[in-house]
Structures are given as structure tokens and as C-alpha cells.
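A single chain comes next, written as C-alpha cells; it is the form predicted alone.
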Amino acid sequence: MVNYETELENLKNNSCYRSIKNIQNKVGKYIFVDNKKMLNLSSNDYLNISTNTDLKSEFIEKYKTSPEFIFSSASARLLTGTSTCYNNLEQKISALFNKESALIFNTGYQCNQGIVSSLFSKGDVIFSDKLNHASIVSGLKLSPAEHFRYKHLDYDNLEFLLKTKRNNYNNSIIISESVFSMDGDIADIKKLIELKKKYNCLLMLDEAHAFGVFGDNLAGVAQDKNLSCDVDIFTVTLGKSLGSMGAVCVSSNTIINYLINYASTFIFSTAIPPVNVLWSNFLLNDKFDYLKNQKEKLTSLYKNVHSIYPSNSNSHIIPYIIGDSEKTKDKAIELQNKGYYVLPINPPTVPKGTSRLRISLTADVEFDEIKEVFR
């Protein structure tokens, strides 16, 4: 039997113990923790939407009398937990990605896990980047299909696996994030498309950290590179750049209808509240130009940071890799004492020996405010 207390002590001794922080308030780009105001460099609210009080006030004024302005769906979508605003959001996002259809899930985790675990059967095979998100890894474990994890961004290794394994199976898919959540590096989508065509696979791209940050219409890296038409399945989250809640799978009518019938994380979950769906629709329809302006500010910021702090990152996620967990914790405390809210990321979230500070840049942060962090 597992000795839970011993396991927790081991985490503490290795500076890997997690606890919920005493966050009291978030105001714009600032966060208040233990009565201390700090610049928030640990948020996924990349466009600084969730704390924008002017947007919130305008939204409430517009929708407060709407019959859909309610705080619980009270049911799964297949029962009574749906209404017009859900359909509108799915149509809007499928149009952004130039795909036939879309399906809302409650979270990015449930979206990826539900797709990966349900879409493929025994006799099929999945090829997944080694550093794909835990939600994808969870789906791999639940899927009856065989799976192989290729070395991170190593497309020679992926092709070797495809060449030696693909013909042993029926259906196949390659899965990658576009912007990787812990390193901020970006997949070579053109190469992934080349390999998926060469070896007769589908391609699934998780644009969770790219949606809202890349692309003329905010749809992510593939759209930014004019490659969306060759990606078969997209997943995006609404709780990061959009400052809302939920996630969306975007694909063909056939795949979306299959997920409606087979993805347990969709079928058996109470749908996200209608008020959150209304909020997402409000932002994507009424405030799209504002979102694009915030995206441009963020792009300028992270390019300036890259100019003074070279790393593997090509995005707004900057890994400050230290290696040792204890030293990483100490550096986080040092920066917090200087007014920067940064947090240590330790194993098992990242591989052993790669503990880091994960610095998330957001649109309202000024370059001059954060130069000291990278010295």
C-alpha cells in the first residue's frame, strides 16, 4: 500500500511539492498574493481579457436580460444543456478555422482526452510528440489503439516510426501541439503535413497556447502559415487568450458527429454555463478588433524579449531553465520579492533536470517592466 505521507514528504524534500497559492485578487496585469502586489508573469490570460472590467461591464449591460444569461446549463448537451449560443459559438470557431464543424468541450483536458481516447480503435495507431500535454498522454493511455511517442520536434524520429510501424495498422493519426506549453517552441506544421500525407495519416494539432496569439484571424499557428486546410483536427481552449471557459474541437462533420456519439468526456459532462458561452461569442463577434490589437501588442512584446534573452522559444512562453528544483524555487522567490509573480515548474510536469521558471507574457505588460527578469 502507498504511504501517502511519505510520498508527500519526498516531494517536499525534492522541492516538487505543489500547493494552492493564496491569491486574493487579480487586477489587469497585476496579481495580489499574501497581501503583496506583483506583476503577473504566470498567467495564461495572454490577451489580458479575463480581468478587463470595461469589457465585463459592457457584456453584462448587453446580455443581462437575455434568457441565456444564466450560470448553469444544468445538464449535458445531449439532454437539455444546450441553447442557441452554443451553436453560434461552434459555427463561429469552425468558420475561423475554415472547417465544417466544431464541438464545445468543458475543458482543454477533456477535449484532448475525449478525442484521443475515442477516435481510434484496436488495430489503429497514434504517433504523438513526446512533450505533448498531459491531456493527450491521458487519452493515449485510455485508447485501445497502439501508440508511439516520437522525440520532441524530431521529425526524423517520427518518420522512422512511421516507416517501420505505420503499415502494421489500419487507421493512423499524428498528434502535436503547435506552441508547446512548457518551452514555447513551435512545431514544424509543414513537415507534419508532409509526413501525414506520405504515410496516410490524419493530423491533429492542439492550438491551445496559439489561439488568439497567432494568425490574422487569431486561429493559431497553422492559419498563420496558411496550412489549416491540411490539418484534420484542431483543438483550442477558450480559457487562455479568450479569457473565458471551455474548449473546442474543430474538424469535419463526420469526425464531430463521431465525437458526439463516442467521446465520453462530452457525453457524460454537464455543459459549461451559457453565460460563459455568451461571453466567448461577445468577444469573438463584438470585440474581435480589440482582440487583434491585443495580439499585436503581445507579439511586439515577446519579440523584444527574444532579442535580449535567446532561447528555444518562438512565442510568448519563455522558459527560464535552471535545472535544479531547489535553485529554481529560490530564484522564483527572489523574483517575487522584486515584484514579479513567477512560479517554479518542476518534475513531473517537466523532465528531471529541467526545472524552470515558466514566464508567460501578456499583452498589457510593458517591455521596460520586465527586462530585469532576464538579466
Contents of the next structure:
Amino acid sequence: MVNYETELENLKNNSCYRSIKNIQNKVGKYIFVDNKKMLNLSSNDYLNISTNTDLKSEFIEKYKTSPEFIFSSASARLLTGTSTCYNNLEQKISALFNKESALIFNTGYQCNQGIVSSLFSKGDVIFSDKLNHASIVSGLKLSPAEHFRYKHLDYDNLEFLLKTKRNNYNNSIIISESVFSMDGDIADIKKLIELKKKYNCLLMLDEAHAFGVFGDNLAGVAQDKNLSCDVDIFTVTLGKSLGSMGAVCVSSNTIINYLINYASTFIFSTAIPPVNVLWSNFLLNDKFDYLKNQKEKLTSLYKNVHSIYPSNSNSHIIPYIIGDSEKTKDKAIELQNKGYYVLPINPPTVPKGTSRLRISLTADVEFDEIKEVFR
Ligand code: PLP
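I would like to compare: after the form predicted alone, may I see the structure of the form predicted together with pyridoxal-5'-phosphate?
Next comes the full complex, and the chain you just saw is listed first.
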């Protein structure tokens, strides 16, 4: 029997205890905590959309009389929790990815867990990057298929596993994030495609942190590299750079129909409210040029940061790795005292000994105001 009090004490003693902070307000690139205004360097609102009052006013003006301007779907999609705006969003996003079909899930977590746990059966096999998000790992644990986790971005290790294990199974899939959430490094999608073809697997790419930030149509890294057509399944979250809520799986008609019939996180959960779906549609249809402009600003910002602070990151997520949890906490407090809202990330979210500040850049931040952080 777990002793909960002792376990919590242990977390506190190791500086790994999690608690919800009292955040008073967020306005664009700023955050207000403990009556202090700080530059928010811990947000996934990469394009600074979620608190933009001009966009919000325009949206409300346009949709306030729409029957879909409501705050609950009150049902799962397969019952009565659906309406035109859901279909419109699915069509819009599948078109951005140039794929046949798409399916909205309530969160990226449910999307990944639902796909990974339902798509494969006993006798199948899944190969997953060791640093893939917890939602993918959760799907692996629930899936009846066997799985192997290859060393992070180590495609020799992946090929070794494919060579030695693949033939013992029926169907197979390789799963990777494109931009990794804690390191900001990027998968070699060309290599993953080469391997999936050589070993007859599907390829699933989680573009959660890349959607909105990479690609001509903002569709992520695979699009940026012109490789989307060889990726079988994409997951996209809408609660990060789009400043909205929900997630979308983008794939073929067959896979999407399969998920509608077998993914429990889709079937047995009340759909996200229509107002969130309308907001996503509004941003992707009416404000697409604005999003693209924000993306350009963010790209030039992170390239400037890379030029003064080399790391494994090739993106807007910059890991400032310190190692020790206590020292990481101290560094976070030091930067917060200087007006930068950065947070320590500790195990088990990241591997042991790699405690870090996860600095995420957003489009409205100016290079000159953050240079000091990287000195
Ligand atoms: N995939 C990745 C790579 C993530 O980092 C996250 C969340 O941080 C998710 C999926 C889950 O997305 P959501 O926050 O919409 O549940």
C-alpha cells in the first residue's frame, strides 16, 4: 500500500513536488503572478493568440448570434454533440495537411492516447521514441500490441529494433513527435520515412509543438520539409500555438473511420464546446495571414536566440539544462526576480539528472528583452 504522505514528502525533499500556481492574469506576452508583471517565457501560446483582445472582440461580434455560440456540446459527437462547425474544422485542417480526413478530439492527450491504444491489436508492434509525450506512452500501455521504445532520435537504435523485431509481428507503426516538447529538437522525418518504407510500417507524427510554427500552411515540420504525403497519421493540438482548445488527428478516410468506431477517448467523452470550435475556425479561416505573420516573427526570434545560445534545439523551445533539481529551482527564482517567468522542469517529466528551465519563446517577445536570460 502506498503511503501517500511519505511519497509527497519525498517529492518535496527532491524539489520535484508539483503544485498549481496562483496566476492572476495573462496579457499577451506578459503574465501576472504574486502581483508582479513578468515576461512569460513558459507559455505554449507561441503566436500570442489566446489573450488577444482585438481578435476576441472581432470573434464575439461575428458569432454572438450564431446558434453554435454556446459553451457546451452536452454530449459525445456520436450522440448529439456535433454540428456544422466541427465538420468545417475537420475539413479545414485536413486540407491544410493535404490529407483525406480529420477527427477532432477534446485534447491532445485524448487524441494520442485514443489513437495509440485503439489502432493496433495483439500480434502487432509499435516503435516509439523514448522521449515521446506522456499521452503516447499512456496509449502504449493501454494497447494490446507489443511496443519498443528506441533511444531518443537515435535512428540506428530504431533500425536495430526494426531489423530484429519487426518480422515477428503483423502490423507495425513508428511514432515520433516532430518538435520535442522538452528539448525543442526535431525528428529527422526523412529518415523515419525511409525506415517506415524499408520495414513496412505506418508512421505517426505528433506535431503538437510544430503546428502554427512550421510549414507554409502552418501544418508543421513535415510540411516544412515537403514530406507530409509519406506520413500516415498526424496529431495536432489546438491549445498551443492556435490559442484555442482541442486536438485533431489527420489521416486517411479509413483510419479516421476506424478511430470513430474504436477510439474510446473519442467515443465516450463529451465533445469540446462548439464555441471553441468556432474560435479555431475563425482563426484558421479569417485570421490566417495574421497567424502566418506571427509565425514569421517567432521564427526570426528563435533563430536569433540560437545564434547566441547554441543547444540541441532547432525551434522556439529552448532547454536550459542545469541537471540538479535544487539548482534549477534557484535559477528559476533568480530569473523570476529579474522579471522573466521561467519554470523548473524536473523528473519524471524529463529524464533524471536533466532538470532544466524550459524556455518557450512567443511571437511578440523582442530579442533585446530576453538576451540577458541566455548570458
Ligand atoms: N503531444 C505533445 C507532444 C504535447 O507536448 C502535449 C501537451 O503538452 C500533448 C500532446 C497533449 O496536448 P493537450 O495539452 O492538448 O492535451
